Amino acid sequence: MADTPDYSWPSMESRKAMGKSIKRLDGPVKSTGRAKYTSDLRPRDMLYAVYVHSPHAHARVTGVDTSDAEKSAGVKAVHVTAPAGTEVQYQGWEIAAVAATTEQAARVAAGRIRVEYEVLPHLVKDDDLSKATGRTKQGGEKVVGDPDETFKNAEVVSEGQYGIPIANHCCLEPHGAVIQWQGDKVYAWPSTQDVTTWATQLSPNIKVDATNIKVKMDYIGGGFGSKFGPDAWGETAARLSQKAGGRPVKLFLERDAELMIAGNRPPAYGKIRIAGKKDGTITGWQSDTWSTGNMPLPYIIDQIPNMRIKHDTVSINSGPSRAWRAPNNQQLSYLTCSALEDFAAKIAMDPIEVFKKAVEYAPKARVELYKYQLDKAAELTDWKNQWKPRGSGSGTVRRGLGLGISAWGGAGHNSNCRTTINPDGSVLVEIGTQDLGTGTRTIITQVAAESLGLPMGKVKLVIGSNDLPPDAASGGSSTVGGVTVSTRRSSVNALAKLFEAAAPALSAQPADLEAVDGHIRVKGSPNKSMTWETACKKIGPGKISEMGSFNRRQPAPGMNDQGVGGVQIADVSVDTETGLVKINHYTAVQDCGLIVNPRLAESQIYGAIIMGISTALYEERFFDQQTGKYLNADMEFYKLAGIGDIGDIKVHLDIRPENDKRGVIGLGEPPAVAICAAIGNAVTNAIGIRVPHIPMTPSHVLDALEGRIA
């Protein structure tokens, strides 16, 4: 082979397929309902498995009778998952679950298990410390410099109140698996964001060599963090199918269950402390907060002189939680920025300019980068000209701009590609990833195309097994950067190959040829070439097939990095009279490295928008604190937000060579940090109250208003 292959980029003004906004490849068949999502199978001879949930947030189980259930018509196997002695922690908890012939036969038989309980103590409201008695750990206190002297001498101390409660995650595929066990094989089509691995966490559960485990999912209804394993599900159907003699078995949790148990973002609560000058200049933190999970505040300014931080974590009876878009980011956003706005007001002083200074606390090497993109945001909203000081609007609807930032990494995980080019010119380029709707299909076939020079209809691409060359998780925004890296490598790898095999037809050596446009020619001398097609008949009887790989522990510089941040602006109007918030308009304006697809990297924008708008004004589950039930666990009660309630988006992608320079970012999360920050901020600076919990739902609103909340 020629000497090392150089795998940079392009530059940004030579890429013909990098950097286009190709529509998704996908789109098509998905939009006319070609696309077989995993719930949607049906192999011959499956089953319907259904699943019997605890009625009681904390219980323990005493007994359960499956007698009845297993002489039910249809009914072919009984799996008891939560036997005598077992410990219930939240309503939903899996008990036991039946597999039968048909879906109504499953739910008749799983109605006739008889569970007894024993039922215990539980805790379901967190917002609350005072009344979680015995369910509280202290997390210690951490303390910066002289907090004490500094709020004591400080020209300006600002303090509030703030909450940000669990929100569910609610895929519109549900969680859940078709599983057929076959002697010592087992063969699986998941709801995953994680085909390579689905089997290895699979195995020592149902004590099947993982390499007998086949793993298959060509679309995903939704992920975003909150499926990655097996899980109690698949396991289950497993086992059903293991007792039905092998029949595929099809368990996926109904949309109660997964409300309850298929996973929940954290809440955080927080009382906060900043002390400042009038010009600004923050000069003190002090956080007492608590949630079910670690907390670690404040966000991005962590490098405030002086501080004292002290959480405490609650243990209550409402689920499990799970990662979604960017973990706790949300969290700490608002409640890091709510303080922020709040700072600002009490010295009456722009929030732009409040949190221009508050960024120098941030890591250094996005400082400068936080303060160009509030001027940015500034700019495209017409900030100096539209911002009002806080409550200083009149008549019954009011408007009020909010803002928030965010920060994340996205690094690339750990990715192989394999690049094979046959001699009648086809290509194919086969990797174990999955695309979670992002757009992994139309980003790596764009990345190859761009690096064999041609066209992206030439380039055949296979992904979503675990028969294929392995790759990580998507999650943590890390598939673009990994995936891209190894599918330029092993294409560039595969191409040099075919160099090899041209080069004497061209009389040249294999260092001076290069594929441009569907040809092989010579640097320089674009007569001398020929058509790709007659190049890959100079490879012989066999065929080129290359491998490429990326390893997170050893850096890319050029080809991918982590570490990004943004800041967004929301513009609302709200009605005194009767609480509703309105979006007229959000703007974001996110640094993201390389842009493969500027089309997907706003489409993934959009979409985090969307979701956070969703949380920020209308996502609420209620429980009842009496019985321990879960009481809108349903999608006519659990709220989320329609066509109508978004508003005008508008997306500001930081493309600038500096940041292009750097390669490829993940981009899932980040956008979907600041929301709920900016529109608290932005409802807040409307009526001239903080509203201090989210979501500004009509009611929360209107008790601000009315001086009901403490």
Contents of the next structure:
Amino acid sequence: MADTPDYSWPSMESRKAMGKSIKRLDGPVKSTGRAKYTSDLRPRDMLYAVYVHSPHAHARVTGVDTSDAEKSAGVKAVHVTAPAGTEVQYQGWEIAAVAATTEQAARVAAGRIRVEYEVLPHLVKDDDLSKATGRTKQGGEKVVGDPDETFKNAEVVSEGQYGIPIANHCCLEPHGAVIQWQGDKVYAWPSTQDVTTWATQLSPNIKVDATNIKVKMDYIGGGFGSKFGPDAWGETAARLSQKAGGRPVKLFLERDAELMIAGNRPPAYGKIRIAGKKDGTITGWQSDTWSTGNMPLPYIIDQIPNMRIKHDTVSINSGPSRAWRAPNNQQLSYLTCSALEDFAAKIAMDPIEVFKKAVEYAPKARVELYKYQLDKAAELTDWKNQWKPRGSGSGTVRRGLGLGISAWGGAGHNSNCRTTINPDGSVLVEIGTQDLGTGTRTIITQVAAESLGLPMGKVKLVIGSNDLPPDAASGGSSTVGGVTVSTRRSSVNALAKLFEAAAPALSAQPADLEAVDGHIRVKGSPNKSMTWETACKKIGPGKISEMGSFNRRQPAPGMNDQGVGGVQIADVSVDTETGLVKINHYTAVQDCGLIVNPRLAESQIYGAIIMGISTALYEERFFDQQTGKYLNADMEFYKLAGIGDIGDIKVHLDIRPENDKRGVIGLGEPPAVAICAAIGNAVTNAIGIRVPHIPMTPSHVLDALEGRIA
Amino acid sequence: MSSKKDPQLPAERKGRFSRRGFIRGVGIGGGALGAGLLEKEATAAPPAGGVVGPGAIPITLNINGKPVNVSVEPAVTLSDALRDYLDMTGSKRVCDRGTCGACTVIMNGKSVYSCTVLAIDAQGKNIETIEGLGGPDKMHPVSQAFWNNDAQQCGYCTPGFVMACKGFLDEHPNPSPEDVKHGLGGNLCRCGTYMGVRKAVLEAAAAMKGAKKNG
Ligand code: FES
Ligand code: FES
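What I would like now is the form predicted together with its partner chain, since the data block earlier showed the form predicted alone; can you produce it?
Starting with the chain above, the whole complex follows.
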């Protein structure tokens, strides 16, 4: 089309709403406790559902007797999800559920369901491949160049063993939904990262047309990659509701089930050898790893000329894997950066220099970026003076510095937005997206306000329902890149219509108009102007309602982009008597594109780092191989970092014109990648010996110090 | 509490701000079916054989300065009573066993984890919930400070944090940054908002002092 409007972003200097640290729009409802999450809802006549879960890690169900439960007081529906014959693959597997008038009544009734099992042999631990006989699948071997010759002739070979265990997402709002199935209609209020397609995923399971499933969600209490589809509980809640004559049913997992079945980040273990020269040049890579999923090593530096990469997968009786904020990248970064740091120590070189050489093997477009970031991070941490060679400290408490690098995509997802301008001047922006707490509401409103030349308060935004123009799942840091472009386009389209309506009164052509500070005016002659409200009165009896879209197959250069790198440095103190690790400082240098809201962007980075510190230092599941039981499926012993555990965090966001030019890039995941790597390396630097396994708990640290590592 | 993760914490410090000691006294194991209560309930709803429950019994709670009548099963926690019976859903149920602080309310002037208090045990106590603080149009200084400092992301931990912060500041109006780390150590956030919370607590402390001076 010849007259396609210009959607490009206003210049950095001219922005009025975008680029500003506007406070998050839903902050007031959240910080006064008024925000209603799905788990807070209580529609009329709502029933409470409670699950019965398998206590066994591996078993066959031989009988489920619900007769007593059905007679129990207050019970309105019972639904068996794992009938006799079902092979249960992990502890926590859903067997049956009860819906009753109170939660207490549902619990009592659930306790009356009798389930018989034939217990089968299980494997619940994944950290020792030798015990996983019959449970492994060889992933084959990838060979590049001539690794054998390279290792044989290498000046130096370093070698290490590393492991990062399964972590649980532990969203504070557990997984679940409130669902009402009435006649041929289903009303669902799930806790989901994917409002738009949730219904289409439930539809085939319950054989109700997706058009008849209405999905609504205002607030979600955390997802982190673990809350996309309806899951088993979506269907269970729907069936209970149907059985109960269409009363709404609330089914949320209890905390223990939440940890057992609703979020497992895959582990990664293995041995890595690096061949190289004394000047820090890497010549060969060899890795022999295993996980419950795929782990394509090496991370970032995948252009090493000589490599032998072997990876096995092992299946264990543990809840299903789910995506975790930058899936697999934490594990890959940890393994790769640990091996790099071990190589640096072996040749007694500063790891910053070794990493700078290593990133020559990164994809071309990022090589210079990583070098810049490594220098920047070194500068921010005064690395030159603060970093000391591995193990050179003395005394009981020793300080160490370590670094890690990251990469992420962050391309925008498909998104559609509708902007409506009414004759009374009011503006409605509608988009079927969700705000996970990342600030999506705020950012969409900023873009609309910017595009329409209005203050934020003039734009009413509606999100969180599948009746709205479709968006996509919030995963892969894809939301901001999608919604900003669709919002921009629909707002610019709507504004073009408003210009058409207002132009005659200003004796101008529509193309000569601009919207600035609540006025429509003629470009270059600011006194030929009318207020927004006056202009809107010209719309006539109807209203303006325009769509705008972003489709990933049609890139929008300059509007959004993908591909960011990052470097992070941890500064820790380790008590060599207690094994306790304390974070002193944590520094992140984060590549980014156009930043719509620096305050919210910074919060994303803080949040990613804090979550990473938590996994690096505290989070550990304990399993008893004998009984197959998850021993700490609670928040007391599956420990999350608290406010005093995170040291001081410094974020360097790379807001520069060169980056701004790239357009918007997602930021939720990139900074979540390198933390285990940086902290692991810092601990090793402090105490002079590799602590192979995350988390860096006192017990793991003392094991390493006392030579108890197998 | 941060104490379990922060052994450097001097023992005395821990005691000063710990809420757990208080909770221990009223936990499910401790005071579930106090004798006094049984007598009271016997007159309210005579149960067979002198035992309350498992069915619902009427109780009166004093919430945000007002008596509220509600009928709950004796096993219902204060947190569930607020959420499931009274539509006061600011307090969240997260760990349901006194670890995370998402359910924090203030009871007789002290922060408590409402998931570790039985509703029937909360009778006769002054219960303050986040619903008793100002709403979005008239925010309490603590809520305001949380907003100003972006101390919430998904926001699920936020109401508990706000109440814990209020309880903490009521007792320690002049906290140092170090005090904040210990005093708010009993609340967990998965989104990682602690940097904002640290700033928010100090800002709220200053604002509340200012308010007192002017009022
Ligand atoms: S829900 Fe009460 S402390 Fe976690
Ligand atoms: S803001 Fe999400 S848990 Fe704290």
